[in-house]
Structures are given as structure tokens and as C-alpha cells.
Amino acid sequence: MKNLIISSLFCIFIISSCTKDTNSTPEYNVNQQGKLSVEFDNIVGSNNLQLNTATYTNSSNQTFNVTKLKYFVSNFKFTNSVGAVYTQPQDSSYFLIDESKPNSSNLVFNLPEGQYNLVSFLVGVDSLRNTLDVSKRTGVLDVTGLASDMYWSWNSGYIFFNLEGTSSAITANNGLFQYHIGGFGGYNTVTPNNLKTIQLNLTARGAPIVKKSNINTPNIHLFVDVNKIFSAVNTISFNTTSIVHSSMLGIPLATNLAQIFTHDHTEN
């Protein structure tokens, strides 16, 4: 009976190591770095957002195409399972998304192993960078290239978000609208800020695992929903509002912007 108990346990001890050990926390060396990658998926409501063809209808339920979908993301920071935050090196911490270029909209980052739970990035370039000379903004913030129509340059900033298409709601400027947001406090005079800084807990749809050895980047999959540029806070009608070229007119769009992005999954 003794020799049987003694069995008994040993069994039990080795099934509670085996389990154990399946369920054990992944180990991570923040020494060495793997990728991840952020794709910005722009939609309309549960649609996918076509340039020129599609057709899609605002909260004013006002009928709407889109012609260009442009707008500057920067200054990620990936926090991990501890709270410790890798912050993307600021030269190479600015892009832009556009629709017309589908390869635009899937960053890829160089991150320390480990389970990454938030993500932050700001919708435009700051002040820092808008008060650069021009020759040091080079790539997607050349004024003279990437970014030409990207800048306003009798207000020497850039544009953030910039949102142009036709309606038949609206009866002048051949039903033309265009939604120029921008605005980083000011230079010389003091201008509305319309910067946005967008912060989303990535846990309840799934936090991307990076480790050096992954065969597949993990890739966290936004949401960007065009529709909740018309309503997710502020009401925006083509009756009243057309045509925005100035950071101050772009105050409420620039507030609905804040809330279109939504994490909707992450593949690891």
C-alpha cells in the first residue's frame, strides 16, 4: 500500500510539472527585437472604403464618394505586459497613409521581445517637426514631393487629415467637398491645436506577441472609419459644411477625428 501511495504521488507530480510547464508565461529577451507590424484598414461604416466607385451615406443621410483619403500618422510608443515603453525613434516616426497607395497603410516596427498591450500614436505631425526647417523634413514630410499636397503654405503647417470627394447634396463647387484638417498651435501666432493623440488597449481583441524567433509578424488590425468623420461627436452636413481650410474651421471635424480609429484584431 505504501509503495502505491508513493506511486501515486509521483504520478500526480509529474502530470502537475507537464501542466505546468504548458501554461508557463513565454520568456522574452528585451535584448533582441522582432516585428510587428500596424495596419490602418480605412472603412465607411461596415464597408470597405473605395476610391471614386462606391457610394456611401453619411448621419445627415446625405450620399457621398470619396476621391482621396490622405492623413499623417507619427510618434508611435508600443507599451508591453510590465508597463515598459519602447517609443519609435523620432526621424523615423512619421508616415502617411493613402488610400490610393495601398502598401501606405502597413507600418512595420522593430520592438523588444514581449507581449505589447497598448499602442499610442498621434493623427498629424507636431509642433516640433512643423517648425523644422524644410530641408531637414525629407520622405513622406517633403513639401515638394510626398507631401505637396499635404501643406498648407501660406499657414506653414501640414495638413493632418485630408478627406476630399463629391455629393449631390451639395449645390455649388461642381458638389465638390474637401476636408483639410490641420493646425498645431501656432509658430509665431498662437492657432488652434488639432493635433490628436489616439491611445487603444490592444488586450481584448488580442495583444501581439513579438519575439525574434517568429516565423509571421504579428499584426495589429485598426479600424479607420471614414463615416465617424461626419458624426462621432460633432454632426458635419454637406449643407453647412463643404469646403474646410483652416484649422479653425477644422476644430470639429478635427474632433470627430479622435474617434475613428478601433482596434479590430490582432494576428499573431
The other form holds:
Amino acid sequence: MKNLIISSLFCIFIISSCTKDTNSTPEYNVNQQGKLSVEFDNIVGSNNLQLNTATYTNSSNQTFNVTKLKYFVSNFKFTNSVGAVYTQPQDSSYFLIDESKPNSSNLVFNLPEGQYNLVSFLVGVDSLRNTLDVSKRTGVLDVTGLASDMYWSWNSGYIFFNLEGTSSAITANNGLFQYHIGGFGGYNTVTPNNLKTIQLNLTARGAPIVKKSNINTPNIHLFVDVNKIFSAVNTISFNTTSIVHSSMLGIPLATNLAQIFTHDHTEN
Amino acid sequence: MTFKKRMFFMVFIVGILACHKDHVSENLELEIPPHFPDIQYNLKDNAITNDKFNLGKKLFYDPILSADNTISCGSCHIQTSAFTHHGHSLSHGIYDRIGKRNSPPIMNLAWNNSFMWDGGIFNLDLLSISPITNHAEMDETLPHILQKLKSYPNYPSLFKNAFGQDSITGTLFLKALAQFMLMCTSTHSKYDSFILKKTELSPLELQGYQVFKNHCNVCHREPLFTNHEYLNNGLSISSFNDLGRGLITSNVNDNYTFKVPSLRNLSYTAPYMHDGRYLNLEAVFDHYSYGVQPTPNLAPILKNRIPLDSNDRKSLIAFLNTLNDKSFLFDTKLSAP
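Show the same protein again, this time as the form predicted together with its partner chain rather than the form predicted alone.
Let's see the whole complex now, leading with the same chain.
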């Protein structure tokens, strides 16, 4: 009897909340899903990033080129105009952006209709996934495959952000620099945690309108400015920092990393 | 039988039933002696079968796992030296590059919750990636090894027999290697028979056991002869300035600490310590008696050192010899196929 009351109350609640929704935002049907894409456009200052060939200058006036840029983004959440949050399911919430693979930088989501004002995501791989059984590490998380150069084998854990290149300002190692930023906080002891959550408000530069009937998929176009890795908060110079392969050394870089993502525009 | 051990047997039996459905491969039992604690490895995710174990063994001894096809896991982990690199203080790998550390035995790993001298690896399944990709060890990449294995005459069918699935994947490769390593158990020393009341120790051995309990057991705890902690036993700082556990945690309080190693099979695992600096047990006793250095994070208990006189040493050696397990060294089940 009690159950019956509760479930009927629940039904009434659902019905009433549904009617309310359709009244205030008649153009969206939240029971229907539409597509939304997020594009990670890697740039250096005001230039589009070009691997290997182009030469750039950092904030310490040192020239460099970039031979590799790869990073994980995960745990996407989208908040709509009435404050409801859509969380991308865990099993399909890990992406590896690879500058050498153009297709990897445009991520497509299916989510309920609505206008989305906020997007948030993690740069890196959360601690739970970092400690899962190998059999669950598939696709971009496969440490024996796609993620084999995004993983510290000697200190079990994913590299979140991997920037490599050369600079004439570096005398050792043929001018090579390798910025491997990782560190999920440790498995059985506390270690540095360089996971950064990025939250971007989309309203100023265009909030995407997700509808099932859309002909074009709305696209959130993000800029990812590699040059800010050297300067956003901490000044990183090649004189003092060229090889970073540990979570501790990566802390100042990770602080900068949290600032390199901006919303440029949305194509609706 | 403790509750957990009973659980283990149930899992084991369920494993047999599950396996019989698709492919018939005899299950192998990981032997857990009654005086041992519960294992740390999660067998539920990798039930040991004969075919998987044999595949793991073949991989362990196959130089195909190195960049120039010359070095196998077994090159540095030699069974007759209790799976260490006997006689080499620092392991030699591919192109004869010298690593930074001494290769530890592969022994009773199912009871460990972290691996390597600095504990940087927290899951045995993930371990093999490290030597394979290490520049000074095998200098290979996993994607390339998988590609090599696929084009090799025997491996596709061996993987299929073991796992009942057509593709060779990284997960299966790592799980098979882990199975071989899990089965490398050394549990049949004279000490074990003594604890199980099947043998007596001689008066000298008993005297050594007492010395051991007074001075060593706090760190090298029975019956695995390690407390699984990372400690600094006062070695002088090496020329590499190896920070040990500190490299992993970036915590200055962990600098110069290393895993407390097991003392089983010491007769076959010289040289000793993380960099193999001591060639024999006399040198180790000298260290604890008067060589301990007050380096940062020295274990407080060693501040006053452990003076061992010649009687202590004689009896301690006799006791430590009871931890040798010849059956482990010559177990053909674990030998190169």
C-alpha cells in the first residue's frame, strides 16, 4: 500500500514536472536527443598549430617547434539553460586529442534537447580509470595500444598532456623538450594530483541549441593555446625546464594547463 | 581454512565451471600455504589455467619481447638464481646498457601490493610494460610486440587456445605473463616445514631464528620476510643519487627509501640491496653492525645499528639458510619451455 502511494505520487510528480517543462520552454523536448559537437582547435598564440614545420616563440622569447601534441579530455558535463546537467556516460567519456590525427579533435555527443550554457570536462584521466583492471582499458585508454605513449610504465599512471618538440634555446638532448604532465593523486600513497577540471561558460560567445531536428550539428569551437603552457600563470623557460616526466615537476605546467582552453564561438 | 581462503576456493571452482563451457583448459591452483596471509592479487579477473600459464611462460622466455630479439624476461630473471640476475649488481639489458638497479627475484608476487624497488607499479598486470619499454632493458613498444606476435607461427593459436578468442590483444598478453609470474611461488623451504611442524630446526638454526626475531623480523616480517613497507636501512647514497620511493611519491619523507625485500632464497640471489652493492651476507651483516649511515629518513630503529657478533652471525646465517627453497629453483613447471 505504502509503495503504491509512493509510486503514484512519483507518477504525478513526473507528469506535473513534464507539463511545467513544456510550458516554459516549449521548443525543447527533453525526452528527445540531439547531437552536439565540441571541437578542440589547437593554436599557438594567433597561429593555427602546425606540427614539425612551423617555428613559434614563447613568452621568454625562445623559439621552438612542436613535434607532438596529445592530450586526454574526459568526464564531460553539459548544463542547460534551466540548470539541468547532462553527464556523458563513463564508458564513452574518454577522448584522446592528437594533433597528428585531425579526426580526433572533434567530439560528438548525444544529449537531450536544450540550450546548453556550460560545458565542463577533465584534462586527463580520473583516478578511478587510472587504477582499473587492464581489461577495462580499451580504445584510447589501451596502454598497450593507442595510449602506449600516454602512460608512465615505471610509475603506473596516464600522461594527461603530452607536448614535445625542439628549441634552439636547449643545449642538451639535441634541443629536445618533452612536457609530460600527469599525476592522478596516487594509488596507495598520496602523490601530486595534476587533474584539472575546465569549466567554460558558453553564453557570451554563443550557446549551442541542441535539437533532434537540427540539420547541422551545433559545434562548440574551443581554442587550445599551446603558448599559454609557457606563460598562463607560471613562466616556463626552456633554460630551466625541458624534460618533464614526473607529476611533481609537472605541477607548474599543470597550473598553466588549466588556463589554455577558451571558448571561441559556437556554430549553431 | 579462513573465510577468505574458502572464498578463494569457491572462486576457483566457479572458474573451472566457467572455463569448461567454452574451452577445456585445466585450472591451476595457486598454492597458499596455511601459514601464509591472503593474497593481494585479484584472481577473479585472471583465473589461472594451464594454457594461459604455459602461454605466459613461453612469452617470459621469448626474446621476441625485446627490440633486437636478443633479451627475454628470463635473461635477467634466471630461475636457478631464484629469478634474479645472479652475479650482476646492475642488470644488463639490450645493447648491454646497464640499468640503475639490481633485478629482484620473481617470487611470491601474488602477496605483493606494489612492485619494483620503489613500488612505482601497483598492479602485476601492468608490470611487464615497464621492462619492455625501458630504454635500458628491452627497448620495445607494446604495439610493436603485439604486431610481431600476430605474425609469428605459433602465437595466434596459443592465444586462441588459452583465451578462446581470435585476436591477440595487449590485455591478454599482459594477463598471460602475470599468470606465469603468479605461479612463481617459493613456499617449500625448511623454515616452512618447521612452521608447519614437519621438521625440526637445529639448535644453531633456532638460535639464529631468535637473533632474527630480535633484530630483523620487524621489517623482514615472517612468513614472507617483508612487511611490504618502503624504508631506508642506512645505505650510503649511491653515485646516481637514487631517491627510491621518493621518485614515485615526490615526497621528501620518502627519499632514499626502498622496498623491504624478502629474505627467502638469499643463497641464490647475491649480490644484495637495490643496487647490488654487497656481494655476500658478511658484507650485509657488516652494514647492519657498523655501516649504517645517518642519511635522510633513516629508519629510526636502525639509528643505533644492529651489532652482530660472530656468534650472532654464525647462527643468523644458519637460520637464513633455512629460507632457501631448492624445489623452487628446479621446478620444471617454471623452466624455459
